[in-house]
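A lone chain, given as structure tokens: the form predicted on its own.
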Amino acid sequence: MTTQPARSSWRNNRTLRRFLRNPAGVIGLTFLVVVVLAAIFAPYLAPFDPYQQHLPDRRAAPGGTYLLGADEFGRDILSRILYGARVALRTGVVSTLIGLVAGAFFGTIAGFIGGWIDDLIMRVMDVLLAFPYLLLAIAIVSALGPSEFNTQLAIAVWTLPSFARLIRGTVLSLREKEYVEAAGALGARSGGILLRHVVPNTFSPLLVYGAVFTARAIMLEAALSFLGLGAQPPIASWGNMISEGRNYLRLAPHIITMPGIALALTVLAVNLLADALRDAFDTRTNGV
């Protein structure tokens, strides 16, 4: 019996070939590479300021001095999304670490600790989870008033549940591994355990799951922002630019559009990313 844990895939050069043989998560992190970057270097990108205003061009089509067309204010659509990428990035990311690092902590110390903690920790989790995703959003950012920082907050409360189950069920089989009952067997304190043979054990579950989340949280951003409840205008944000442009979808459907197939394409890349690392560390599926 040997004390030696099994090496993570983080450690295994053949998780990245397999993941780079997988053309959809390829072209996945790729077009997110490239949204990162427009959000970053926004303000040198965008044609136009964002929020500045050109009434005699509301609604101009796409084409000509508006790339993607101006919206019902004369505010070029194009420099919104840019700026939008910004919020949405940033909402999914932020609300995505906080949720992924509290659930961590309280499902590492229900399956390692048990007993009435584990107990204790599952039912407050199963409270959570028993709410409706956009109503328990909503309560919360009803309740504390509608901002971005707000939203991120709901967000992660959201998906603080599902990442506390998804690491206690994955500490509980670690647990039960031979190296880790070998360290128990020769001495080894409850601490080091936990921080050399369970913990980075977990980082390829919580890696996947963060990134089918983050893909979530940029939906449940749009969805809050669309009714209001996200960030407020006029701040530039996908979901504002989708409830703005809603008034104008036979009159000038590009308002609308734009920013929905932004939005899209965004999330369809984050779940090719995500599938793809799903993949790439499931060894059982590429006869590893």
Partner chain sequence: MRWSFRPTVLALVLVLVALLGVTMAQDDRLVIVRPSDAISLDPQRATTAPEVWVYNNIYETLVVLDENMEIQPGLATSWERIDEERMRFYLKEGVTFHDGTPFNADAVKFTLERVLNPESPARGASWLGPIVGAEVVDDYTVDIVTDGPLGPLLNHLSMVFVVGIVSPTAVEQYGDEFGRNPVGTGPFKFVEWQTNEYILLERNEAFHGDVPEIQEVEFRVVPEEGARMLSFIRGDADMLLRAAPAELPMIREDPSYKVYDTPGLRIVYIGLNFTQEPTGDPRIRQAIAHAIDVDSINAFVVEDAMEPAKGVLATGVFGYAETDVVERYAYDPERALELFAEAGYEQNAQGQLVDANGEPLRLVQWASVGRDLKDKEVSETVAAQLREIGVTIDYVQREWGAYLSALALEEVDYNMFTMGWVTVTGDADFGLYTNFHQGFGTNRAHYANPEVDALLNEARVNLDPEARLAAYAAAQQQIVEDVVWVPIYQTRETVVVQDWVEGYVPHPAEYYVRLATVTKQ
Contents of the next structure:
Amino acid sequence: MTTQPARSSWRNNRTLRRFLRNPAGVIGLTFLVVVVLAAIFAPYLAPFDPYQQHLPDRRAAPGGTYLLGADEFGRDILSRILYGARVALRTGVVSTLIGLVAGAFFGTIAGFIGGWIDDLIMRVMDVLLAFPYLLLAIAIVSALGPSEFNTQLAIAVWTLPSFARLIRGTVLSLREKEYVEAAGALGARSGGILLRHVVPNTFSPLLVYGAVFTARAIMLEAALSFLGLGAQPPIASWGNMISEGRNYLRLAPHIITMPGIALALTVLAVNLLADALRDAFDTRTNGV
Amino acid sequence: MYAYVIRRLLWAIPVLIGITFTIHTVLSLTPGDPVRIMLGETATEAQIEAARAEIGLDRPFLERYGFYLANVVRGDLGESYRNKRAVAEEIRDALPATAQLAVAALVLIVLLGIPSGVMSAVYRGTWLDATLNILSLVGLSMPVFWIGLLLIYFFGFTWPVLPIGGMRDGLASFVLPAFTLALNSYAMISRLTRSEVLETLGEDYIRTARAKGLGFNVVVWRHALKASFIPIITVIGLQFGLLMGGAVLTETVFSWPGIGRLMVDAIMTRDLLVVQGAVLVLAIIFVTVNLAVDLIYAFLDPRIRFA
Amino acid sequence: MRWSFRPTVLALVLVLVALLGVTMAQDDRLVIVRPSDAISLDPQRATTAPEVWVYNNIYETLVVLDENMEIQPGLATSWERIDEERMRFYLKEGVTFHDGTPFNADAVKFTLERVLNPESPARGASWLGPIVGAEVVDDYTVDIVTDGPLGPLLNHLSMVFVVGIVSPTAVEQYGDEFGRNPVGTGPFKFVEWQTNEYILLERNEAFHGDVPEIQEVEFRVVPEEGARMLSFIRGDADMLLRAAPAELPMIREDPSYKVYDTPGLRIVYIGLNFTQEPTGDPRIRQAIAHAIDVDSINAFVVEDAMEPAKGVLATGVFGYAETDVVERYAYDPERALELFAEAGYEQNAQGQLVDANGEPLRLVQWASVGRDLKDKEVSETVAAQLREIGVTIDYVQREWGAYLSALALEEVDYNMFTMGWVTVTGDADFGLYTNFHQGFGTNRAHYANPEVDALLNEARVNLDPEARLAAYAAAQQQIVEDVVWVPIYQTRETVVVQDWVEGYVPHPAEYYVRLATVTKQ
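Here we have the form predicted on its own; I need the corresponding form predicted in complex with the partner chain.
Everything in the complex follows now, all chains and molecules, and the chain you saw is the first one.
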């Protein structure tokens, strides 16, 4: 990327200015920073040990000793939400990254080599895309056994085809472009061409996709946890908290309301950010 | 055109085989013996052995898959391990509930999503646009099962006016589940409509129409929206497939007797053939809907040739 | 913008129409909500509670186990022992199946042959033990033949989920679809089944006993506990199975509801694995027993909805004997730490139990989800209590299917596991031999004590009830001393109804929800 320092920084500045003009994006980013800080400093912020049960205080209402109430084991919901932010962010980032890297790998191969390899890879992606939503993830987690990483892996498999298609499309359109052909004619090695041209050109759509899929990964983790296929208890994940608290819907609706609000706000923040990025980069990512 | 349709259909075959093979492999690798699950904790080894042999679980997995495929070609989806019923029967019982729910959700999405997208485009940059945009993002950010539970709490307890589960109460049964299912997809249609309408509003013929003195409303609703229909329909078609598959959570929360619950129950009890059959049927629907969308696409826009 | 409001108006109209569609509860229909649907209504095909709740109202058996766990006449009016291997049953005359097929000795023979068919035996066939078949004497007399003597023969023949008598013509007619078209002789007939939503029965006007007052019964499925409670509370249903324990105290106090309950036959326990270190060490097992606060689990997690367990068998089972389990496993973290210390584990500066090399005391705990009432919550609390005194717990939680199969695998190492056992026959043999005899498949603790094996073998073959009781009592005390299980609770079979429902009689066996006597006021 060092070959185009001037162009790159000019672009970034304009993008940055456009981003900053969008209040929704700034709000989203600010909230996200708060969530990240909460996750990092959870041990210092949490008033209680998130795993400590206080059985006689089970389902205590918000206010009093427990600011946001206590769950069905008398664990402090606020502390668990703070710790839960760690799981949510980890899942969002890790599964998106796995999906992105794997997608980039397959997409690039398909786009560059073409021919039957392209066909094969893209048919496999079609297969993955044709699965009913959630179902492949459920099946994968059932096969591997529920754990935080396996959940992330299953989500990554779900995001993989979208990334692969995106990258392949970019690679194909770039291959047509003259400067890549020219670089090829000058004897530059494929790997070099790839790094120098493809990476910067896919950067902005990838960032937008990445943000969108991070939001979805967080939601999907919660959904899998809801079905009992997420991180193992007693780990405080928001999905687990909703899943475990839902049996007390009538007696203590706060047990699911509180983590649900944390989840929805965080996903909303990531979506706002993704939206602002999309506008700032002026990328068309319809259908995502 | 027939050639195109046939090519598309043939193209779907490897995808369908890939889907059944993937799910077969994943489920075969899944620890858990359907027989033990069926018989419960008090089952004796003799009971387990007998039941395993009865459903042919002692065969290697490739052999079972080959056998399965051969039967599918003959139109036989096999028998459920759990209750020995034909898988086709199980699916036929569960599919209508899901299809009806998906259609209801789709109606909501179209009725709410398109007008709000058009309004957003027309009033671009105003507070209305911003509000609608935020609203759609909020919808996109709500965990489906969580909203479902809150709705059950509110309409089942605080203000008990709506049925909170099952589909025996006619149209009323659909209100909460369809709303819940529609929530996430509404945002996509609304945002897409907005961007498409914005784009067409900028085109020459629209400006011409305006110049000819046609009312703004007529221009927007007759012309701009019509021109935006193709991409919108494409996405609606895709949404239908997503809704059919995405009903898993909604169906669990609202005790809906559909195919999502059938599949999850079957995965949990390792009822392999039921999962395979259901996934296959849903994928066929998905592929068919996509094909239909493409055909509508061509019908609406004669400029597109079947290349 | 006149146009744009049309869709909105249309949507509003749709919602209004929808609201009018809410149906009213019917007086002549009993609506029951329950957590899961039946798999099949063929008693020879599906044997767990969600099926039996429904079909024990459709099928009958030769003899019936009543709510006091005593045998009463069913389709047989009387019986006599012919010899050690043969019992003669005199059948009720004039009984017909719901499809008009006459009930007679041939139907009994047909059912037993179907159960014991070597090519595709019924799910519960092996529970019948030495029963080999039925021989027709005349139209209304039939002999049940065993291979060797069988003391609890009548108990076995009362199990509707094994030997519910089916209509031979219907079985021939429907084949594999019989499970969706069940035909028996019972007080209710099958009408309709929408998978995962409801099963509808109607009363059998031609029933040979007292025809039920209730016209129709609808079994609804509501998987979500919260939604199930809400739909019952707001009056959508007349009867609720598997009520949420946390809500029971309020329901008991509220005069709009009635709670029927009776001690059940299931024990839910934490099992300890003898072949997986460190739980092979008796001091470790004893320490674990002292570290688990069973009382507070029962009070706060199970919410007193169940009976605290008083042994490894439910109290209503023939052969149950009192042991010193409650005192012996009393909650005493101090004592637990002493025992851990004796076994070589002391708390370090962080309060973690470690051995001389600083290696933590690590236990692998497996927990099931959604099988027994609050099984997951109980397991999580046990884990938290052990962690509290410094034990390192590797907690593994699986939904029921994966869980049960995993425990059977060689390569799965577990120190502790959560499980429930229901002694369906009501006889200690089925509760003890299966769980504590060396090498038996369901002996998941891998417990092996020759002394206990000898007692269990003796009780199995001895026909003298007193001798059997003595052997079982000795075995139970020994099992308690060896700390094989830490029993948590014994079930209470609880059914909640609206105040307008009368005449329900609860049964200790979790399978039997008998509706023939129920009325709605």
